[in-house]
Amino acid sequence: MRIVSIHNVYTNENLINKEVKIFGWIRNRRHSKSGVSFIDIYDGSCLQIIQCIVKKNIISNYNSEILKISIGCSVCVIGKVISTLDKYQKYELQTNTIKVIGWVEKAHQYPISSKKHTYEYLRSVPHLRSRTHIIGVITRIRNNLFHAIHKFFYNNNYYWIPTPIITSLDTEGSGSMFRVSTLDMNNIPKNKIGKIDFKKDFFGQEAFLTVSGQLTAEAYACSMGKVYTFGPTFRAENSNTTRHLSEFWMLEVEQSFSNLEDIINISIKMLKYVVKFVLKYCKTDMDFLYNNIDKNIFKRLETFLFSDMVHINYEDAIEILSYSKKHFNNEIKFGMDLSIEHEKYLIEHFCNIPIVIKNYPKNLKAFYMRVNDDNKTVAAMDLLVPKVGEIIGGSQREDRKNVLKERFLELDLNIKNYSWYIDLRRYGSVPHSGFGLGFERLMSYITGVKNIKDIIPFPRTVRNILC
């Protein structure tokens, strides 16, 4: 007798008429007066459930346990797999043994009943919401997308680098960072001028949760050639929107001997690869999203796969927006950042396909982006997709030591804090480029789920740290 998952049952015809053991949880149950119960089991391995046919004259604990069983109970079931004529439920289990492993206390108060729950309600019980169809679907797609990204870079000879989560540097220069400290908050040490004495802290200086692993990934790109880092990043921004999280996952790629166009091409190639991967290996879950979330999901993703992206300069984007007859709530002119409504217009009305905007004014971008010959713009790009907006931001990195130092001065950054980063320009500097991808935003684009809080298992946002 084999221990199998429900996914095994639905994908392995050799299990038909074989006795198997399945562990799972009760999704639903019905008891008939004739002494037969129909118990639906799920185990998280796939969207499908398997119905267990439980007969009173076969199951010894029918009266003592089976009739008391409730939604959410965990069980071990042994029975024979048989085919059915139901196209939605191809298999069922003729059960000869069913054992309750974990009971649900106060079943009538179980937070995840069989009825449909709103996203807002599910966010209030993040430790239980994975028991629903929709969050199970998102979780499996997320797992496959994560695997696809690693597979793409492995196949293309990139090295994965685990960059630090605790850092002393603000990569973006924004100051929106979470502080890491072991100081006693009730007895904070002060120095001679009355400021916090960070020399008494664990690292002997200020430390933060990283907003990006880019700078340290660049160090390895300047010796290993092609690298990427993929992990959690943190932003202490007071933004409670459908597009922002305080803790999210970021893919960051760095590549030596490359320019802006090279990194644009590799980012598009990677995106098309992972979308194809999800469509191929998550068909049942994607069908669920089509039927319940987004009727346009397949058309949208196929358009993405088979369309050439529009490439325009920032200056051209501003001109398009300026000549638009549409009234924008936010003023737009050269030197200003694009707002969400500007991005939406460019993607959904002007182009109607994903778009790459490049060569932004340097005052809008970070210090590490290579300054173009006009000394006004930098070799930077943003990749925008319908419904979500920006999912990738990248640039050619500034590899000239003197120009980099000038940027530090312009942005009033302490050069001493970046001495090791400047060293990379002293010792065998090379042209190199990179990009960052917001993993949850990519998930939102692929699944059609609008609120990014529903894409990540345990969302961290302003004044929200449940679990």
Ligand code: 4AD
Second form
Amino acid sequence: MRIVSIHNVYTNENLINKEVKIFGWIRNRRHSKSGVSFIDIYDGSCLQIIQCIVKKNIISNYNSEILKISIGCSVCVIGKVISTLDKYQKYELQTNTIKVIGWVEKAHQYPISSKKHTYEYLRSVPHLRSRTHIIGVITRIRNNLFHAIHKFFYNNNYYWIPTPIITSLDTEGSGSMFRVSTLDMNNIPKNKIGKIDFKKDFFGQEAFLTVSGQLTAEAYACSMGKVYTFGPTFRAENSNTTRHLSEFWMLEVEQSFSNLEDIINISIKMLKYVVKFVLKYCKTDMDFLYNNIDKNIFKRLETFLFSDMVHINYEDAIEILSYSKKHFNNEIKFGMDLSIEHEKYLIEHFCNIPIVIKNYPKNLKAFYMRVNDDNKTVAAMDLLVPKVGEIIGGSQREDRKNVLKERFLELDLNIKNYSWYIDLRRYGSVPHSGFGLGFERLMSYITGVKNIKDIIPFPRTVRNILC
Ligand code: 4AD
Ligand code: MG
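Having seen the form predicted alone, the form predicted together with this ligand:
Everything in the complex follows now, all chains and molecules, and the chain you saw is the first one.
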């Protein structure tokens, strides 16, 4: 007996009129008075369910089990695949055996009913929410997007480097890091001057969860040429918004012998590749989003694919904002950081296509960005998309040892901690550049699902660590 997934049934016509075995969960069931039950089963392999036609006169456990099964039970069904005339539900299973594998306890109400639940409610049951259509759709698209990113870089001869998750360095210099320590919190060792004695800690010094794998990726770019890292990153920011997570996935690309323009071009080429990939391989799931979440989904993505991206200098962005009639909360002036309302205004100004803003004032950006000749700005770029805002941040890196050291002094960073990073500028330094892409933010842009808490399976945010 062939064990198949529902996806197999929907994609392999050879299975029509064949007997197959399917494992899954019950999404819905209906019993008719004439002794026939219609049981909808899903198995996560695709959006579609398969309807099992279960007849009392064929099934021995009809009265003892089938009439008692409820939504959420796990089952194994055996039957013949039949094609139907229904547009959405093209196949059904003429069932000859159905076994309940796991019952839903009657004493508890099953938290996922067949009605539509709000995102807020689903966030309260993260361990069960992947049983809904919407989270299933997001999970499959997420998987395809992840694969597409790796495929793009593999095809273009980049090496994937697993950079460390535990680190001693604050790459972004913003101080929003989670500490990693094995010290006894009830009996913290102190040194002679009364400060915490991190020499007694696990690593003999302070350690944190990484905010970015960039610095170590740079080390590999400065020998392997073109590399990327893709993993979880952690930020202890007190931002409870639809686009901030405390733990999110970041793709970071680093490439030698390249400048800011090169890295902007690579990031756009990669984005177009992965968007095309998702449109091609996730058609049913994307159609579901079009029908249920976002009527603009295809127009938005196709406009992006077929338009040239606008590149503007930060200085010009400030000028556009200062001429605007819209009221902003802060005074518009050179040196200010762009908030989400500024980003949204600029995107609308350019007719809702993604834009790149580059050459930011150096006071806004991290120490590693290359200082431009004006000594006022750095060779940095942010890529902004409609609704979500910044999804990519990148820069050309400061490859001149002395300028880098000056930046450490300016920003009051302890040079000693970065000695290995300075070495990269000491031994055969090269111009190089890179960028970081927030994976959940890209997913939000592609799917139209507004809150990235609904995109990552188990979100971690301020005061929230369910599961
Ligand atoms: O702009 P960021 O902070 O840049 C860096 O970390 C660089 N080291 C990247 C590099 O050049 N290698 O972060 C990069 C991207 C942002 O554009 C955003 O999409 C995402 O990471 N991001 C977040 N996503 C979810 N939640 C958060 N708290 C995020 N913070 C940044
Ligand atoms: Mg940024």
